[in-house]
Structures are given as structure tokens and as C-alpha cells.
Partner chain sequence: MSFASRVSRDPLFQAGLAILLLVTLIALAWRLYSPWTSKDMVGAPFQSPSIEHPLGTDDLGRDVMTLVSEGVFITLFVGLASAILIATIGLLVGVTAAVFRGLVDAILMRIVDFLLSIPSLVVALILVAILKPSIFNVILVIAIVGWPASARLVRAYTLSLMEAPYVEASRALGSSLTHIALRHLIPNMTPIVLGSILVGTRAAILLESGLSFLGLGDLERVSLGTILFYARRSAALISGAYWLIVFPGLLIMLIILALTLITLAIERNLKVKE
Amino acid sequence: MSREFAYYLVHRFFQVIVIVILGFIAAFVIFRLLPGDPTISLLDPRIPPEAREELIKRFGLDKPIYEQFLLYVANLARGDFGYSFVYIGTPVVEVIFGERLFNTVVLMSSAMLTSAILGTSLGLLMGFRGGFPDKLFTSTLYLLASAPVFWVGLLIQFYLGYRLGLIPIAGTTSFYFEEVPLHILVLDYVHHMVGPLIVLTMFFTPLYYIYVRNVVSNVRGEDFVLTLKAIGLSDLRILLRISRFALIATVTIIANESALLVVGAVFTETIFGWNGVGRLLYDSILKADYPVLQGIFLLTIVVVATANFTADILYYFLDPRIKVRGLARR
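Keeping to the form predicted in complex with the partner chain, what do you get for the structure of that sequence alone?
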């Protein structure tokens, strides 16, 4: 490992730590200091009085605010995110992790992978080729990018689900209680995923396409591309050279959208009744389940920080300009 790389890593790692610390402070401030603090939700009739006493002592709500903060950090460090107000007696960690996180990660990773491949390759091709097909695709995808995702979701559910009966209207599975062979269970699961997957692919693809297409379209006119043409390199060869720029763009978008991998798609999951973290977030808002909300928020922060750090490492190897800049800064 070279010295520049080590310097770069430490520098980026420091930024990631700042994000995590700010996130934990933000969570504390949002959930303790704003109106709607935990003592109000503790008056909730769903919580028995002895549990209330226990909770007040446990979270030190009778202590000054800085002591509360220290206690909060200590609890989080031990992996204790508190208990759900709705699923009484269930730790927040158990509510989020497990089935819901699994469903969300399966749906989101499929959607993001499909769109990344589709959007990047189309964007690379159209940006490189230009002309009428480029204009046609680019304007269509700008139009698609203007359609709100919840509207697209309703339309897909209405036309493919209610009208044509091609996809299940809602849910993650049809078999909640019956015992069925594994392959039928998997097929049924995939069948339920078709609707949300179409909606999310229509949502994500324009993001990749527009970004990649603009990057490639700008690069096409640069001197080194003209040189490559003058040397007599085939179009395919030049396209392969340029694809590096497209890849940097793709990594940027994946890093930016990575939090959704875990938080899920609130609208799509809610519309299609997909039992994931996104729907849990919405349900927790309706039911004022603050500990779960806080858990989802903190999970988001950790994922965002990890994704940014990973993307930074990838940039280092993909983008030679970063090495130069890193050296100049020192």
C-alpha cells in the first residue's frame, strides 16, 4: 500500500466518522429535544405504568440532558436500540433486522442492479452515438424521470394488477400459514416482486441513463478521443476506453442511492404491501413508534457512511485524477 493511498484512506475515514457522529447527535436531538419527546409518548395508553417507570429509569429521563446523551451513546454502543412501542416487548433490532430487512434488500438490490446495467449501457451507447436515437431516448427518459414514483406505482398496480391480473395486487407472499414446497414459495415470492421491481426500475434507470449519457457526451468531444480516432482505433475500442468515465458516474449514483438498499422504497413498498423496511418506516410514523423510527434512522446513517467510504476507495482506483489531487493537497 502506497503512502498516498494510506493518506487518502485516513482522510476519507475521518470524514465518514464525522458523518456517523453528526448522525447520532441528530438522532438524539430530533427524538429528545423537539416537541413530541419520549415522555409524551410514554403517556401512551398502550404502555403499562410499571413499564413506564422502568423506561424512565432506564433511559435516565429524570437526569440532565448531557447525562441522557452519554447514556444514549452507551446504550447504542452495547447494541441496545430500545424496544418498539407497537410490537411491545420486541427489541427494535429484531423488528428491523430479519424478514423485513431481507425483503427490502432483495427487492432493492434487484431493482438497483437492473437499472444500473440498463441505464449505464444505454447512456454509454446513446451518449457516444448521438443523433436522433440519442434525442429520442434522452427525452423519453427525462419524461420518465418527471413521473412521481408513487404515481407510476399506482398505475402499474391498477393496470397490471386490477385490470389485467398479471401480477398479485399486494403482499410479499400468498402463503402465510400453509406449508408449501420451497420452489413454489420462491416462484410466488418472485411473482409478488414483479410489480414493485418494474416500478423501481422505471424510477432508477433514468438516474443512471441521464448522468452517464451527459458524462459520455461531454467526453466524446475531448482531445484524447479525437486523437484515438485519428490513430484509427475502431469505435468499439474507443467506446471501451470511454466506458471508464461511465463507470465512475455509475459508482457515484450507486453510492448516493445506497441508503435506499436498506431503507427501501417507502412509496413502492407501501403501495404493493411489500413487507420491508420502507413500509415499516411508514407504519411506524402512523403508529408513532419512535424507537423503531430512530433505529431506521441510525441504520441509514451507518449504511450511508459505509457506502461513501467504499465509493471513495473505488474512485481511487477508477479515477486517476484523484491521485493527483490527493498529492496536491498534501
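Could you present the same protein in the form predicted on its own, rather than the form predicted in complex with the partner chain shown above?
Shown next is a single chain and nothing more.
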């Protein structure tokens, strides 16, 4: 590792730390400014006001704002995100982490990986060849990208699930209270994931394709590409040479969409009844479960900052020009 690259990593690392700290402060402020009374979701309207006051004291909502902030920082330092207003007595960490986060990470990482491979490959091919197939394919994917996700999800659910019976209509598994062999449980889990995976792949693939196709379409007219053709390299070898530029676009999109690894796809998870963080986010908004919302927000900040830090490192290796220009700013 060169000294310049080491400096670059340290510099970017401290930037990420500052961003995360500012994000944590913003989370505290935002969730104190949100309208509504979180105790409404916990108490029956017929309960006396004294019970509501006792609940407010239990959650520390009656303390001055600076004391709440100090308590917030102290709790974060030991990994305590507080307790859910809805799942009474359950720590936020237990509500978010575990099965819900696992389900969302599996679904979203599968969808993003499948879309990245499919969209990047098609974008490379169509962007390099051009012509009528490129125009037809690009127009089709633009149309697909403009379709509302919830509408596509309902169509997939109706035709593949209800009419044809090829996929489960909703749920994460069919075996909630039964003990079955592991391989059967895994196959059933994957079967339930097919529907939301198709929807998310249809949503993400045009995004990767359009970016990569535009990059390759611009690069194919560069002088170095013409030189490679002049010396007799095949189209396949030239395409492999310029694939680095496409990978930069792919890495950028993955970094920008990294928040979905935590919050999931709210509409898709809700439509298909997928027991993930996206569905939890939707339910927490409806029920004003502020500690859970804040926990999801904090986790998203960390994931996005980490993903962009990783992307910056990959840029360093993918494009030599970024090495020179990025390090020259110090």
C-alpha cells in the first residue's frame, strides 16, 4: 500500500466518522420535532391522564432537551437504542435486528446483485453495439422503470400467485410453528422470496442498464477505443477493456442504493407480507413508534456511510484518473 493511498484511506475514514456523528445528531433533532403523541399508540383513550404522564416519565420524555441528548449519547455509546413504544418491554435492537433485518438483507442483496449483473451486462452489450436493438431495448427499459413498484408488485402477485399458483401470495415462510428439515425450510423460504425478488429486479435492472449503457455509448467513440480497433483487437476484448468504466457506474449505484439494505423496499415488503425492516418501518410510521424509527434511521446512516467509503476505495482501483485527482486535493 502506497503512502498516498494510506493517506487517502485515513482522510476518507475521518470524513465518514464526522458524517456519522452529524447524522446521529440530526436523528436526535428530527425525531424530537416530529408531530404526534407516541403515547397514543400505547394507551387506550379511556385511560386516565395520570397513566399517560407516568408513561412519559418512564421513557424520559419529560426531561429537558439537553438531558435527553446526553442520555441519548450515553445510550448509543453502549449500543442501547431504547425500547419500542409498540412492542412494550422489547429493546429496539431486538425489534430491528434478528429475523427482520436478516430477511431484508437477504432479499435486497439478492435483488441488487441480480440487477447489477443483468443491468451491467445488458448495458455493456447494447451500449457498445448501438443501432436499432439498442434503441428498442432502451425504450422498453425506460418504460419499465417508469412503472410504479406497487402496481408491478400487485400484477406479479395476482398473475403468478393467484391465477397461476406459481408463487406464494404472501408471507416469508409456510412453516411458522412446525419443525421441518433445514433444506425444506430453505427451499420454502426461497420460494416465498421469488415474487418480491422479481419485482425488485424489474425495478433495479433499468437503473443499472441506463447508467452503464450511457457510459459505454460515450466511451466507444473515444480515441483509445478507435486505436484498439485499428490494431486489430476483437470487439469482445475491447468490450472487456472498457468494462472498467461500466463498473464505476455500477459501484456508484450500489453505494447510492445501499440504504435499501436496511430499510428494504417498503411497498414490496408490505404487498408480499415479507417480514422485513421495510414492513417494520411502515408499521412503525403508522403507530408512531419513534424509538424503532430512530433505530432504523441510525442503522441506515452507518450502512450508507460505510458503503460510500467502500465505493471510494473501489474507485481508486477502477479508475487511475481518480487516484491523481482525488489525492491532489489534499
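Bear in mind the structure is a predicted one, so any value in this text is a computation, not a measurement. Residue numbers count along the first chain shown, from 1. In this text, rigid core is short for the largest set of C-alphas that superpose within 1.5 Å between two forms.
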Please state whether N275 has a C-alpha shift of 2 Å or more between the two forms, with the rigid core used for the fit. no
Superpose on the rigid core and then read off how far the CA of Q68 has moved between the two forms, in Å. 2.7
